[in-house]
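Taking the form predicted alone, here's one chain by itself in structure tokens.
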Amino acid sequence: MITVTPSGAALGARITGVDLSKPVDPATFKAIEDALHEHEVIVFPEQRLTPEQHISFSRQFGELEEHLRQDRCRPGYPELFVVSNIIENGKPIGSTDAGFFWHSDLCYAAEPSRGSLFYAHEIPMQDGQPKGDTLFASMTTAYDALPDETKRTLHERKAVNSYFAGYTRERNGAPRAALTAEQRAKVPDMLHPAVRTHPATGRKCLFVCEAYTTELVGLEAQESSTVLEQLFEHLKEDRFVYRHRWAPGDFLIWDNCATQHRAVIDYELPLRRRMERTTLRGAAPF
């Protein structure tokens, strides 16, 4: 029997009970998508996990996505997006700069994510302690504390989401490498409601963030502006928000309708980080 342990925080919680190496039983299995559900962002400490075992439990909760950069892939496994400041002959093993501003994964497709299941196998350490913790956020939360104003600007509204447009933004380092047209065409421009209905629970979901939205449709230009930035400082308050300081064999689901996530690059090489990622289909949003 798994226990669900809570965060405290607005979301987040800790289940232990389980090896996720091992088949999973119906419902154990349903147990930990009930806790994801209700708590937005799940963690499984000490996890031993293969490549084929990350995918395997990955596929228990429906169709895995291929990531468009298939570059920083892990080689032979097409659903393994990696996460890493690792150089190898020269060349990173994966993306460098990932989860810079906040955002969800894939808001920018007309079926964005369902949710992610991130594997911590290296983690940067430095006087004994870890760096390299993530964000949460919750949108659920976030959404219901706006300003019954601010609820009725977005009610009904949509968003334009645009990968390129996150792509290219400035990162503080050196510039990522241009898209090929192929690449480029893949991801057009998508619009989303600004306040989406999550699938399962029913609950009203943000649906903005600072990565990939860039207009609000039907306001002005400079009205459009202010009221996401407005939007982009809310979300990140912290009582929305859930710290997760990793340790490795670390196994981490978050859902990408009700929750957003940024990295805290506080770390460089020599110290090592390396994290794989399967991403989950999900359904136009409603």
Given for the second form:
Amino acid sequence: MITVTPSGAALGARITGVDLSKPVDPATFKAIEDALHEHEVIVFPEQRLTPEQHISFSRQFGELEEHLRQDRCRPGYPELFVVSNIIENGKPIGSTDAGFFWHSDLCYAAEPSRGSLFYAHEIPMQDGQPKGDTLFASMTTAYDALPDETKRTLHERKAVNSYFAGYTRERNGAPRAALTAEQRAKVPDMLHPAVRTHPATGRKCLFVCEAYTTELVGLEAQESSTVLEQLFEHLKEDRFVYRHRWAPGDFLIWDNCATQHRAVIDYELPLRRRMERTTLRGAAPF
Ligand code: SIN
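We have the form predicted alone; now please give the form predicted in complex with succinic acid (SIN).
All chains and molecules follow, beginning with the one already shown.
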């Protein structure tokens, strides 16, 4: 029997009483899925998972994505995207700057991800305190709190989501490796509703993000950027945010329709951070 303890913030809950390295029975799995839909981000502390167990538990939710950047995946595991600052043999073992801007995973794809399952292998510690927190914002609560006039502006409006724009956005002045023509062709700019409906809960979710959304279709360029800037400021207000302080063994699941997230990059080598993510396939937003 699992215990679900809400974080006290707009989203987030901690779940104890389940060992994810073992097969999870259907009743427990349903309780986990229900908790995900209600709390949008769920945290399972003190898990001990092999890559196979991480993948196998993730598959209970459905099909998994294989990340576009296979050079950032764990060798031999195309479903395990590595987020890490560690360099081995002169090469990064994973993505060194994932989550620099607020986003939801694969929002630029035709079928954005339903959710992500993120496992903490190594967490940087300084003076006994963990560094490298992750911030999560509730897009249901953020949408509900919008002024009626903004809701009217966004009603049935599409937004342009561009992987290329997000990828090339400057991070600390450091240039990024160019995408190959083949990688670029796989991720054309995508139109999605600026407000989407959650397929399980029916709640409305704000679906524009500072990392990848470049335009609100049908507005003058100036108005489009003004409204987007206002939305990007609004969605990261403290009242919509849960900040996760990591411990090794934490296993988080977040809902990519109902939330956005951003990494706090407040550490550097020799402090090491190593995380691995599976990414659930989703469906076209409506
Ligand atoms: C991500 O955006 O997927 C990574 C978040 C993090 O590293 O905290």
